[in-house]
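To begin, one chain is listed below as structure tokens, in the form predicted on its own.
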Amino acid sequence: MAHPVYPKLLEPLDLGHITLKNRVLMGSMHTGLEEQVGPLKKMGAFFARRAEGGVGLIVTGGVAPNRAGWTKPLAGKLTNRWEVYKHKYCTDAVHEAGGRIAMQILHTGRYSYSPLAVAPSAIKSPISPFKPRALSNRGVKRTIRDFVTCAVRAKEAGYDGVEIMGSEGYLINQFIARKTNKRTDSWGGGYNNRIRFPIEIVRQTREAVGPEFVIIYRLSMIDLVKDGSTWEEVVELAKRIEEAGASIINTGIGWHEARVPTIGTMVPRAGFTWVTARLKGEVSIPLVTSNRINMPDVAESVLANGDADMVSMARPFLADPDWVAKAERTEPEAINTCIGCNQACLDHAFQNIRCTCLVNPFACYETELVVHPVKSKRNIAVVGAGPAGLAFSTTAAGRGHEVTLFDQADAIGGQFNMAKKVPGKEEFYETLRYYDHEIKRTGVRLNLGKKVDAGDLSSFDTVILATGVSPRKINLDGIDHPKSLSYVDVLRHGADVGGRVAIIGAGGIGFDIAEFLSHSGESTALNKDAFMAEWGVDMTYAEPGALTKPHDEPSAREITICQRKKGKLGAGLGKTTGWVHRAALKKKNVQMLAECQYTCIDDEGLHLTVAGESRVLDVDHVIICAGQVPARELAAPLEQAGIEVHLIGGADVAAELDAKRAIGQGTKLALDL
């Protein structure tokens, strides 16, 4: 019987030799668990938890078929019997949990962060310091054999299939595109030669693994780089890949070096499913679509519209391993939604840190962060219903403590209530919806609109101060001038801001204020067509790579961001999204000044020196985004009264309003008490 709310999403998919229980594929993402020394028990626990949550088919992070294909030295690979043994711990765990799992075979090519890097041509990538060596004809054939051997090893390790990574600008994609394949032999030149490499990999893999083994081919359906594939070439390759023996074609969107955001929170939900929809009818095997699908209603709509046969989601299963189970129970309000921030997943991966999730610190720490019922119940007061306080309260109450959560505001959320107003950060509404549900589910006593003092808290065993931060007031002549505003005045209190603005501070808050003030009308994160136009994506696919001239919408205001130190503004922003924020503001002609020394604010505007040169910015307002200080005035009187006090979140460390740290700290403290 079809599900009453999500009939397409939860419909089984028959692949002939196996049937998947629903249309949900957990897409590949590198977590760092692939590099674990010894048996892959942590990786197994991570994927088994998602299998328990009901995912139809899981795809692992990329595993190299040889050392040249490593993402970095000593990264995960599968080439020998010992590595087969390691991987069996993962596949056994998933199968015991009732799931199915495929291993992604990933050869990074010129993207490898290694001196062993190889590519079709010796062309250096802009995202790796190592220039690759061009593969010889013999080397190409050996690499194909390595892919095949890796697939055979994956089958021996117990995987239900493999995904052959042919997109995102990795080695296979490098062979396909004119941009990176300058060969003149039988592996280069015309399109038929350039696609021989992926076709031979799929054909020979099918011959080696037999008919009852899933082969997913990840096809780059839109390269988003100059000299990428044309739409006609994409269609031809898809047909040839089907003929070669693929079971499923998965959608790849954009190369890693593309200057179009594809997975950040500023990308509209399901913003690229139109690309997969274009391929429907051209092949008969199932098509999977991907990117920024994070809630069941979005996924159901994509499938009901006929855009694809399955939906792929990776980071949403970092955020909530029970995503599918909650959809089955028709409880979307209970889903801890991926907000597309990248802060704890992709940013960690690029820093060689184990991935986790900003909104779910348990992700990738399943064997270390374990929820146990309390042995001794405490009566706990939590002051502050921002991210840290919410995480602590719901986790502690879920363990069995009695928790009362106070906040002087009339709504939960703290600093998130400012962040959610910034264009491109609308997903923060989802996090607050989730915590509202968790407060009710775990039995937290919520007391809003009440500013407490030490006397109000004297009856509690333990007090958690999650009182957040206050804007740091800088020492500057004229700081109290009417032109001077803090970011709180703007985002929380809705202060009227003039048409000419200077922003002091180029951290995350300064950039958020610039985004907020430079926009007028609907956020492009909520409008697919406007987003594609802004970033120069041609939805008619008239040119190779589907690029066109970006549409730059002028800012509603003249804005200048200033920072004291030398160097690029926004250098401390996220590793994988900082460039997006800088590029978005550049499109709006936001000016950025480094090496600023501030003199005063007066009727003329902001007086300052820039690299030693005196200037006056004739502005209507100066927005101060120059840091924060902890708001922890209650700590001393509570400690003097002999009450156990813990500081978490901004009340502990005020730097950059770090929600990742706040939620992680609140969660871990709740597990320890």
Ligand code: NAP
Contents of the next structure:
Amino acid sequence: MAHPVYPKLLEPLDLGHITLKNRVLMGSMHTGLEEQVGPLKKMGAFFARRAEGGVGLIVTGGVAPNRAGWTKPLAGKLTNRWEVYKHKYCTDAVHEAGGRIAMQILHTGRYSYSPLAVAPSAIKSPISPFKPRALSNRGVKRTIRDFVTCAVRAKEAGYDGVEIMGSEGYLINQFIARKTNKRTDSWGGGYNNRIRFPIEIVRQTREAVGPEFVIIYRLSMIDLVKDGSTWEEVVELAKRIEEAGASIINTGIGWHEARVPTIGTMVPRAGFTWVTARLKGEVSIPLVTSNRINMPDVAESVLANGDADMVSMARPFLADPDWVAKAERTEPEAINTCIGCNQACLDHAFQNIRCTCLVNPFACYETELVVHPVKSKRNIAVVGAGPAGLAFSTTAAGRGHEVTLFDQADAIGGQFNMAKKVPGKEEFYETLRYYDHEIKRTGVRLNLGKKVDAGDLSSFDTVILATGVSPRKINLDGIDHPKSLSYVDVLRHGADVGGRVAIIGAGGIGFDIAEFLSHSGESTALNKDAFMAEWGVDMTYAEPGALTKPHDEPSAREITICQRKKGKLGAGLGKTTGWVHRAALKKKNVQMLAECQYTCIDDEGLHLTVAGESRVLDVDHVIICAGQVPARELAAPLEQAGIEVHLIGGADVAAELDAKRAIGQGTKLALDL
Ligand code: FAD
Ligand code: NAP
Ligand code: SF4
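How about the form predicted in complex with the ligand, since we already have the form predicted on its own?
Every chain and every other molecule in the complex is listed next, the one we just looked at coming first.
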């Protein structure tokens, strides 16, 4: 019987030899678990947990078919019997949990971070320091054979299928696009030659694995780079890939080197499903759509609109392994939603750190972070309902402790209540909704609107101080001048800000304040058409790659953002999202000044030197975003009273604090007590 609320999403999908239990594909994500030495037990535990949560089909992170295809030296590959044995741990774990799993075969081509890199032509990519070697004709044929052998090995290892990675600007995509394929032999030149490489891979793989094995082909449906494919070419390729024997076509959006955000939190939900929708009707095998689908109502409406036959979500399964099970129970409010921050997943992958999730520190640590019921129950007070206090309280109460959570504010969330007001950070609301649900589910006693002092806490066995931070007061003449405001005045207290603004401090909050003050009207994260126009995505697909001139909306204010250190502003922002924040502010003509020494604030504005040269910024307001210091006044009196006190989040260390650390620290302490 069809599900009453999500009938399309939870409808089974018949692939002939197997039936998937629903239309949810867990998309491929590099987690770092692929590189584990020895049997892939951690990767198995990670995916098995998602299989238990009900996902229809899992696709692993990319596994290379040969050394040249490595993302980096010693990355995961599947080329020999020992590696088959390693992978078997993973497939067995998923099958025991009732799931289905396909392995992604990824050859990075010129994106490889290794001197072994190869490509159709010897053209360096802007995102790897290594210039690739052009494959010879024999090399191309050998690479095709390596893809096929890898798929056969995947079948031996127990996978239900493979995904052949043909998008995101990796090797296959490099063959297809004239931008990167300048060959003059039968693998280059006209489109028919350029697509021989993927077609041969799919055709020969199908021949080798037989009919009862899923072959997903990830097709770059919109390259978002100059000299990418035209729409007619995309359609032609899809048809030929179907003929060659693929079971499913998955959507790839944008090359990694594209200068259009495609998955960050500023991208509207389901913002790119229109691309897959264009291909509907052109092929008869199922089409999977992707990117920024994070909640069941979004996924259901994509499928109900007929944009695709299945939805792919990757990061939402880091955030919540039980995403599907919660949809089945019609409990969307219980979902720990992926907020698209990239801070603990993609940013980690790019820094060679094991992935996890900002809102779910258990992700990829399934064998290490385990929730055990408490042996001796404590009566615990938690002061501060910011991310650290929320994570601690709900985890500790979930284990069986008696937890009372205090906050002086009249709502939970701490600084997230400021973050969520920044255009492009609307998803932060979801984390607060999730914790609200968790507080009720785990039985945390919530006491809001109460500024706690040490005297209020004497009856508790243990006190957790999650009292966060106070904005740093900087030592500057005129800091109390009416023109001077802190980011808290602006974001929490809604201070009126004039048309000309200087910002002192270019960390995450300085950038967010600039974003907030430069906007008027609706956030483009909430409006797909406006977002596409802002980033120059041509929804008519008139040119190859579907790019057009971006629309630069003028800033609501004249803004100058300043830092004392030398070099690029925003250098400390997220590895994979920092460029978006910088580009967005440049588009609004926000001025960025490094090497600033601040002299004073007075009626004329902000007096400073920039690289030694005196200047006055004639502004209405100066917003101070100069970092924070811990707020932990309660610690000393509590310790003096002999109460066990633990500090977490900003109350512990304010420097370089972010919600990843706050939630991680709160969760881990709750598992230890
Ligand atoms: P806080 O969030 O500061 O919470 C502390 C709580 O304690 C507050 O609710 C306060 O009211 C309460 N409290 C204090 N004293 C008492 C008392 N005596 N009695 C009762 N209650 C008390 N981080 C990211 O990781 N990614 C981002 O993109 C991001 N964007 C941000 C954007 C903005 C505009 C801001 C301001 C912050 C952003 N952050 C971001 C930082 C992130 O919000 C903080 O790192 C995080 O909130 C710190 O959590 P915490 O629990 O330690 O403290
Ligand atoms: P921050 O990143 O530490 O930045 C503080 C800024 O103030 C820096 O530019 C610093 O640079 C300047 N500064 C420090 N001391 C100063 C002084 N005495 N006088 C003048 N300038 C001074 O802190 P934040 O921007 O407040 O952010 C707080 C935390 O929230 C960060 O750690 C960040 O991780 C998190 N956050 C993250 C995001 C995100 O998108 N990931 C967004 C917002 C916040 P100079 O010393 O060079 O001037
Ligand atoms: Fe989503 Fe952020 Fe978690 Fe990555 S770290 S899965 S983007 S919430």
